[in-house]
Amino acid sequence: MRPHRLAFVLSLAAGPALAGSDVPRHQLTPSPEGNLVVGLCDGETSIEVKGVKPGDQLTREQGQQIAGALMQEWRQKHPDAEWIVAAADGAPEAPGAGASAESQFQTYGAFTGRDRRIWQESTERLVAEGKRIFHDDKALGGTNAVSCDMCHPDASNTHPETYPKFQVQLGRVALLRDMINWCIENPVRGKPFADDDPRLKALEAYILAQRKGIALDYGKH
C-alpha cells in the first residue's frame, strides 16, 4: 500500500523540469479579496482563510483548523483512499481496507506515463551531475587535486542512509551535506557549499542514487 504524505503549497510548487516541456504545475487560484489561499500536495484541494492575508502570523490552533479543513476535504474527494499515519514508533500503522496503491497514487493528479518519464529523465541527469562532480577537483574547487572518488570509489563508505548522525569531526549531530562539505573543505581543500548549491544538491542525489535499496537507519555509525 503507498501511503501519502501531507504537503501545502502557497504558491508555484514545482519548477521546471526539461526547457520547454508541458509539465504539470501546482498553481492555487488566488483569492480575489487578496486572502490567504494554502493547498494540498494534489494540486487540487485547496482552501481560502478568510480574514488572513499572506504573510500574517498565525497561531498554531489556527493552522490545525487549516489542515483539518483540507484533510476533510480531501477525503471527501476520495472516500476510498487510505491514508496511512506514523505510529508514534515511526513505524506505519497497519493498513485496513482501502484503495489499491495504484489508485491511491492516482488521487494526486492524472499523471500520465510521459510526466513519470521526465521526473525520471530530470532525477537522472541531476545524478548524473553528482557524478561528475564526485569525480573532478576542479568542480569540488579543490586546490590539492584530490576527489571524492578517490576516497569514496562510486560513492561506498559514505553511508547516506545514517544520517542525521553524531560525527566526531564536527563535534554536532550532522546531516549528509554537512561531512560532504567537511571533506571538501578538508581532504579536498576547498570552499564549502551553500545549502543551495546546485553542486551541492547533485553530489547528495549521486550519493543517494548508489545507495538506493538500503533501509533508513538514522543515527547508526
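Numbering follows the first chain given and starts at 1. Here the rigid core means the biggest group of C-alpha atoms that line up within 1.5 Å when the two forms are laid on top of each other. As the structure is a prediction and not an experimental result, all values here were calculated from the model. First, how it differs from the form predicted in complex with its partner chain.
Shown in the overlay between the two forms, fitted on the rigid core, is a CA shift at residue 72 of 2 Å or greater. Relative to the superposed rigid core, residue 63 undergoes a CA displacement of at least 2 Å between the two forms. With the core held fixed, the Cα of residue 164 is displaced between the two forms by less than 2 Å.
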Contents of the next structure:
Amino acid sequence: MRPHRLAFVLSLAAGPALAGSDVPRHQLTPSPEGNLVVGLCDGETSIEVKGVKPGDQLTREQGQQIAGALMQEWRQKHPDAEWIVAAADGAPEAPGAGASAESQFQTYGAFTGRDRRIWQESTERLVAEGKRIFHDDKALGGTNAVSCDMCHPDASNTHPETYPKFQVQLGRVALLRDMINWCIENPVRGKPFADDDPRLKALEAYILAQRKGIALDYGKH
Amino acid sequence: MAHKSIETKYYEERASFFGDLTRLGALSRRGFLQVAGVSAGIAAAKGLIVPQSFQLIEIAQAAETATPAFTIAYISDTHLYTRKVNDRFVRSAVKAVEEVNALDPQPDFVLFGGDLAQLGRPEELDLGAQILKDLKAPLKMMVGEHDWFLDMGEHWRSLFGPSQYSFNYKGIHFVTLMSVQEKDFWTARGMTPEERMHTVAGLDNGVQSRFEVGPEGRHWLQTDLAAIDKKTPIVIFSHSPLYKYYRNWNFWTEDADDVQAILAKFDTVSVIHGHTHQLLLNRIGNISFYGLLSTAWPWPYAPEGLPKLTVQMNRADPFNAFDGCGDGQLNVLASGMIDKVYNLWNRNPVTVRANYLSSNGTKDRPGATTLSSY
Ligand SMILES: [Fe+2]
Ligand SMILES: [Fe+2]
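What would you give as the form predicted in complex with its partner chain, now that the form predicted on its own is on the page?
In what comes next, the whole complex appears, and the chain from above leads the way.
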C-alpha cells in the first residue's frame, strides 16, 4: 500500500533533506537488564538483543539475526506494505538514462530514485502546507472568516502564469505575490505577508502547483 | 492625511474618469443610459445611493421584449456569517433586498435560491430571515447545502417550513426541490456536525459525497407531477444545477439523469438553480436551465464541463468586492417560458431570452464576454 511505503521512505531518509528541529528522532526505550536495544529506521520498531550489552562486538551472524527480526516485526505491522530495497534503489543513474553507454557522466546529476522521491516528498509537503493555508482563514491571518478557496476553488482563476504584468488597479507591475497580498489585505482583511514569510512561499507553491503544464505567458490580461 | 483604502482610491479615480456626464450629450440614448448605468454603479459602490442603474436600462430594453405575464425577482447565495464575523456579506444581502424593493412594479414574488447561511448556524439563518423579512413582495425559499449540513436542516425548516413543496400560480406549476442531499460520508469518519458542515462548505473538498435529489425526493416529484397535464409549463427551483457540470466542485447532481427523465414528458420546463454563483445556461431536451448569481462572491467557471450554450459573464474584478455578484429577475412569458435578467452589480445587466435556449442557441444570443476566464 502506497501510504506506508511513502511514510517509510521519509523516516529513513528525509532527515538531511529537511531543515532542523522538526525531524522526528527515534527514542529507544532502554532495556531493564541493560541489554542492547536496536531501532528500525521506521522510527517506531525496536528489539532488545538478549545477552548483548551496548558496546559489545557483534558477529556477522548476530547482526543478520537482529536485522531479520526487525524486518519481520515491521512486516507484521504492515502486512500490505512494500519494502523498498535501498541497494536496488540507490544505484546512481546517469542523467538521460537509457542513452548509450558513452553518454556523459558527472557527479552532479547522478541521482538515485530515492533522491527523487525525497525531493518530491519535500516539494509536495510545501504544496500541501500552501493548500492548508489557502483553505484556512485563521492561518491566513484573516479577520472576517474568508479564505482563498471561497473564490478560488483548486486555486482556479489565480493564473500565476500571467505575472509579472501591469496591474491596472494597482498602477504598477505586479507579481503573483503582490496579488496574494492584495487579497489577504482586502477580501480577507488580514495583514500582508513579508516577502520571506514561509506562508507566502507555501501559498505560491500551492498556486503554481495547480498550473503544472500551463505555458508561461507573462503580461497577459 | 486620512487613510484611504485601495478600493476607495480606485473608485475615486474611476469616478473622475467617468465624471462629467454632460460630455455625453452627443451619444445615443442607449449609449447614454449604459454609461449612466456604469457611473451610477460607481456611486452606489461608494455608498452614496441605492443603485437604480439597472432599472434605467430595463426601461430602454423593455420595448424590445415580449411583455411578461408576470415577474419573479431573485436573490441567492448570500452565505451570511453573523454581522460581527463578516459585515460585507450582510451588506450585500441588504443591498439585494433594497434593489428588489425598489422595483416598480413589484415582482409577484421573490425566490431565494439557497445558501442563506455560510455555516448553517442558527444565528446566521436567523439573521438571513430577518434581512429577507424586509422584502415587500412574498418570498419563496429554497435550501442550500450551507443551510443544511450543521443540523440537517432542522433550524432552516423551523424558520421556513418544508424544504420541498409545489404550488400553482397563473397557470404554471412550480416545484421547489431539495436537491442537495448527500450520502453519509461523515459517520464512518466520526465527524462532528461542525466538521461535516465545514467539509460540505468547501467547494473543492473531495471528501464529501455528490449532491442528489435522492430516491425519496424523486418519488415525491413523480407523485407531485402525476396529475399535471403535459402542456402545463413547469418551473423547477433547485439549489444544485440538476445536470452534470463539474464533479470536483459539486456543480453536479448525481441522479440528474433520473430527475430529467421525470421532467421529460412536459412540453415546457425551466430549471432555476443556485449554487454555481455565475451566469450559467444549459438546455437538455425540453429543459432550459438558468443559474442564479450570488450576492456574496462569484465562482470562476469550472475548468471543464461548461455547457456549450453558456455565454460566459466577464470575469470578476478582484479589486471590486461586489463585481460578478448580483441578483435579478425571471420574466415569465405568456408561454410559461422565462426571459432571465442577470442584474450584475456595477455592470450592464445581461438578459437571456427564453428563445435563446429553446432555439438551442440559434436565436437571440446574448453579448459575448470581453474578459474571458483563465
Ligand atoms: Fe452558494
Ligand atoms: Fe451551494
